[in-house]
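A lone chain, given as structure tokens: the form predicted on its own.
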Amino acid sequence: MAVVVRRLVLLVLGAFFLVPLLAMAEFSTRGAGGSRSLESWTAIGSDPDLVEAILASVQLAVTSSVLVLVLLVPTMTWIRLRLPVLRRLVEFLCLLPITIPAIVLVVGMAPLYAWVDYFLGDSPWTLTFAYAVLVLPFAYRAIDAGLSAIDLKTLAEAARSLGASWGTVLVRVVVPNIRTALIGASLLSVALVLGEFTIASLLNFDTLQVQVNLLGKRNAGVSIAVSLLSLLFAFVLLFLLSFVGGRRGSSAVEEG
């Protein structure tokens, strides 16, 4: 009975996720007279503005992920080892952006971006700072779970007793042991950046979702095709995450 219920639940959940994707694929391949056509998909590569927006969003996803990891991993490690009294304060500050609506963040960031544009130009790359703040709560939770799953203090003290510097401890001891958590934080950051619209639109930057919104007003087929493509990209990243995490778990079991 339990097996039947489990399979039924998986079937319902699979239909819940797959039916909208199939509907998007069906709509994006509609041609004239009810025929099937890949015109909407081939048009993705022929639109220079769309290609530029896709590349900008991918670059922003990468830079935002890297920036958040570079800021959080050393900070959270040092706080757990040396300043545990500040852990609650840092947690509060990192989770604060999730409680603030994106439109409010834009209102606060707009004056700052006037100076950012003045010193660094109006390149979409400058959105990295805004997106780093936006993904901070999700990355923090993923990394915090990874650090909580290991005996960080014992590992750090053992490495230090063998003559390792703090940089070596961080790079060769901490990072390999929380690799899955770092990949999870990166995946969440990439998915959020690729799907973000409000901040980019109100700050007048041309990113993927801004272009999808504009395309939806003049060519719905291409807009749906791009949206489906971005979803499939996120699913592939999720699969790679589970694959890497599974290999990591198997290696740990074999070593044990």
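Note that the structure is a prediction, hence the values are computed from the model and not measured. Positions refer to the first chain, counted from 1. Between two forms, the rigid core is the largest collection of C-alphas that superpose within 1.5 Å. What changes on going to the form predicted together with the partner chain:
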Second form
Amino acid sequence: MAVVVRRLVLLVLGAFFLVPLLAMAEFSTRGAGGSRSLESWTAIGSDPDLVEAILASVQLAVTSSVLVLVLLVPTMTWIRLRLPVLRRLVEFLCLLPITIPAIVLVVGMAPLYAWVDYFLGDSPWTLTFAYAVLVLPFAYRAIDAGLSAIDLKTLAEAARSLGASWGTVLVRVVVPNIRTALIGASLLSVALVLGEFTIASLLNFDTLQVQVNLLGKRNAGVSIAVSLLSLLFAFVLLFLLSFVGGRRGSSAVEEG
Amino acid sequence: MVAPVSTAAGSGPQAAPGGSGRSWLAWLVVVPFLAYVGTFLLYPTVLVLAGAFQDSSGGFTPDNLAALTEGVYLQAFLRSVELSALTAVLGAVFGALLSWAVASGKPEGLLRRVVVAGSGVLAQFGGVPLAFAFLATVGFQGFVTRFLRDWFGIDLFAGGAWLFELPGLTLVYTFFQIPLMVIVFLPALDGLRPQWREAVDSLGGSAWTYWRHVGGPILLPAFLGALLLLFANAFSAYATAAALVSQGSPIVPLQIRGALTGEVLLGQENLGKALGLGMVVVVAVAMGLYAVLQRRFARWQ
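Right, and the form predicted together with the partner chain of this protein, after the form predicted on its own?
After this comes the whole thing, all chains and molecules, with the earlier chain placed first.
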């Protein structure tokens, strides 16, 4: 009985999730007069705006992951070792973006980005600052799980008593010990940044998703091809994550 | 888990070379983080929350918030709540079923890995690609639309352009709500101990007895909590709706888009901020209740 129900659930929901993906593959390979063609797929590489947007998004994915790690790892390590009073505050701040929808955050960021434009130029890479905020809760959870799993105090004291500086402790003791957590945090950040639309579109930056949306107005085939490609790419990233972080990795994904 | 307790004693002065005289230096390390969060998270948030109570010259006014209680803005809020509640219930029910189907399989099996990774993609990454997924499926020239028309003579759009209105949003939102439910609810199902089931079996209980008297009551807080989380998630979602609905602003996030791109009347420049405040309040209430339920469920783990 339970086996039959289980199969049925998997079959019905499996179809619900697979049909749109197959439809994307079908739609993006339509040619003239009912034939099949890869035109929409080859067009991805020949649209300079799209290529530029993809490169901008990839660059943003890297810079945002790096920024959030550089900000969080030393701070969270230091707080565990020396400033436990600040732990609740930092946790609160890091999880705050969950309660503030991106669409609301962007309302407050619009005036802020007038200043960012003025001082740093209006290149898409300035979105790094906004994106690091978006990925803060996910990166915090992953790193927090990583730090909880090691005996940080003993490791740090051992290194200090052997004459290591705090910088050495961080780079050569803490980072190697929580590297799976760091890889998990980075993979999640990359996936989130590549899929981000709200902030980029309302601050008028041309990123991957903004271009995909724009392109959809005149050439749905190409947009659907890129959408499918980006979904598959994100899937590969998260599938790898399930091996890297083990069971801990999946808990970092909790709460959208 | 025990580590923090056993090492707490070791955090004495010897761990702090230089003694208390240089303790202000210890605070220096957290300055970059606090400065960054202050600038790019707290400042924009305060700007929105304070701006909701200000007129265009910066003076205090309740007008922006008053505007939310009537006309199109009130309707947008009601529609947003309706859409979020409906998709939260659909997502929670089907997501719980899918979680159960996955949890009763092998813990490290391929099915579970694929479902978890796939859920992560659809729940977090989704946005614009999901809108296009449904355009390709049930859009005017979509795969399923064509199939039904050519083979069965059924016109999906006989009742109007539903895909670009609330019914369409409901369908697409459910597509990312079910995966989010899987992500949140699967760990809760994993928390059920096989011994509980065995105890029921050995006392002569059926599968129904187990779910009615043991599994169900234990999972209920987790289920209700997930329901609230799904509600907040749908309420905050913007990208999918923005890509799908280009005319009109049926829900609050799209009203905010309108306010940001200049579709507001003179003297209502801060209306977008008031809408933002309204969203934050709704999401905060849902997330607060979620935290309470989460703590209740944690007793069993």
